[in-house]
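Taking the form predicted alone, here's one chain by itself in C-alpha cells.
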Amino acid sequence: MVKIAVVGCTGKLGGMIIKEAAARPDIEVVYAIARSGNRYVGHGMAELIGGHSDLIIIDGIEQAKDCDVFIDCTNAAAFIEHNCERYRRAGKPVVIATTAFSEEDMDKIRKMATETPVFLTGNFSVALHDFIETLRFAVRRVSNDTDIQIVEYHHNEKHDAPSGTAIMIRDALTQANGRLTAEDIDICSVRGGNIFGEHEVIFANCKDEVVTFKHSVSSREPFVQGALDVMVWIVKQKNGLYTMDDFCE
C-alpha cells in the first residue's frame, strides 16, 4: 500500500484526492496538509469533505515522516517559495498538481527531480494524453496556410491564462511540426460558471476547410484518479523528471 500525503488539502482537488482514495485498496492518506496559518489547521478533514475521515490538518511537510510520495495541490508561487526546498529535504518522490511555472520555476524543479522522482504536468487525465497523441499525428499533416487555435473553457475561480493543458497542447503542436514556433498558435482563455475543463483545437485552412478536435469533462473525478494512479506509479520510479508521457507509455 502506498502512503500519500497530500499538500493543500483544503483545496478542491487536494480534498477529492484524500475523499476517493478512501476507496483504493493500495493508497493510504497518511497525512492531510495545509499552508501555515491556514483556518482548518488542527481540524479533521471530516469538516471539509465529509465522511469519516480520522486525518487531522497540520502545516508542515517536515512532519510527514513515514509517507511514501507527496503530492502538491497548492499553486506555482506557493510550491517554488515555500515548499521546493522542504520536499529535496524530505527526500521523497512529488507528484506536482499545479501549473503556471516559468523557466526559472522548472530550473528548480529539474534541480530537485536529480535527487528524487518528480512527476509533473498540466492534466492527469489519461484520455487527454490519447487526445494529445491524436492531434501530434494531425498537426504532421496540415498545410502551410493552415492557421490553428486553442480555445480553452474553466470555471470563473481558476486564476491562471492560458491553463497549463492548453500550454502542453501547444507545446505537443510545435514539437511535433518543426516549423511551427508558439507565436503561430494562438490561445483564447474562456473563464466562466463550474466548467470543469474543455480543450478545443481548431485547423482552418485557406482551402475552405476546418478541422476541430475537442476534450471535455464534466468533474474532476479523471484528474483524480488520474492522479491517484501516478501517485503509486511514481513510487516505483528512479530519480528524474517524469510526465504523462512517461506515465502513459
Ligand SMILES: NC(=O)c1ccc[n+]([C@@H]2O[C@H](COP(=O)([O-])OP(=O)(O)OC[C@H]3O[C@@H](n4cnc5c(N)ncnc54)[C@H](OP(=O)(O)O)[C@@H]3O)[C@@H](O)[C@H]2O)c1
Contents of the next structure:
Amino acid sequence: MVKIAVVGCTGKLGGMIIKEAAARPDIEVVYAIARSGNRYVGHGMAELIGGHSDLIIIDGIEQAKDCDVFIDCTNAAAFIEHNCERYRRAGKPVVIATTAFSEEDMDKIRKMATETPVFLTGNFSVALHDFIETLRFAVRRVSNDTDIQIVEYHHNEKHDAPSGTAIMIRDALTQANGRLTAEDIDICSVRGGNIFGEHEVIFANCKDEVVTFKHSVSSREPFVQGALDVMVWIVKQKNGLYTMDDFCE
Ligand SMILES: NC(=O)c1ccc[n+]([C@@H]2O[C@H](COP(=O)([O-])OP(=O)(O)OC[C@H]3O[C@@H](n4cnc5c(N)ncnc54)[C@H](OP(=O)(O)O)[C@@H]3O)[C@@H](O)[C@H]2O)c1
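Target state, the form predicted together with the named molecule; input state, the form predicted alone:
Everything in the complex follows now, all chains and molecules, and the chain you saw is the first one.
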C-alpha cells in the first residue's frame, strides 16, 4: 500500500486524485494539503468531493510526516516559492503535476532531483505519451517545405498558455528533427467552456497536403489514473528526475 499526500487538494486535479484513489487497493491517501489561508483548511475532504472520506484538510507539507510520496497539483509560483523547499526537507519522492515552469524553475527542480526521486510531466496520460511517440516518427519524415502548427484547447479556468502538454509536444518535435527549432512551431491556445484538453498537430506542406494528428480527453480520468500509477512507480525509483518516457519504457 502506497501512502500518498496530495498538495493542492482543493483544486480540480487534486480533488479528483483523492476521489479516485479511494477505489484503488494499492493506494491510501493519508494527507490532503491546501494553501495556508484556504477556507477549507480544517474541514473534511468529503465536503469538497462527496463520498465517505474522513480526511481533514491540513495546510502544512511539514505536518505530512507519515507518507511515502507527495503529489503537487498547485501552480508554478506556489511550487517554487512555497512548496519546493518543504519537499526537499521532507526527503520523500515528489510527483509534480503542476505545469508552466520557467528554465530557472527547472534548475531548482533538477537540483531537488539529486536528493530525492522527482517525477515531472505536463500530462499523465499514457495514450498521450504514445501519441507523442507517433509524432516523433512522423516529424522525422516531413519535407523541408512542411509547416507545423500545434493547436491546443482547454477550459476557461486554465491559467497557463501554452499548455504544458503543448510545450512537451513541441520539444519532442524539435528533438526528433534537428532542422526544427521552437520558433518554427507556432502554438495556438484556445480557452473556452469546460473543454478538458485537446491537442492537434498539423503538418501542412506546399504540395497540397495536410496531415493532422489529434489527441483529446473528455474527462480528467486519464490524467488521474496515470498520476496514481506513477505514484506507485516512483516510490521504487532511485534519486533522479523522471518523465513519462521513463515510466512507459
Ligand atoms: N500533469 C497533468 O496531467 C495535469 C493535468 C491537469 C492539470 N495539470 C496542472 O496541475 C495544476 C493544477 O491544476 P487544476 O486544474 O487542479 O488547478 P486549480 O483547480 O486551480 O487548483 C490548484 C489548487 O492549488 C491550490 N494551491 C495554491 N497554492 C498552494 C499551496 N502552496 N499549497 C497547497 N495548495 C495550493 C489552490 O488553492 P487556492 O484556491 O487556495 O489558491 C487550488 O485549489 C496546474 O498547474 C495544471 O496545469 C496537470
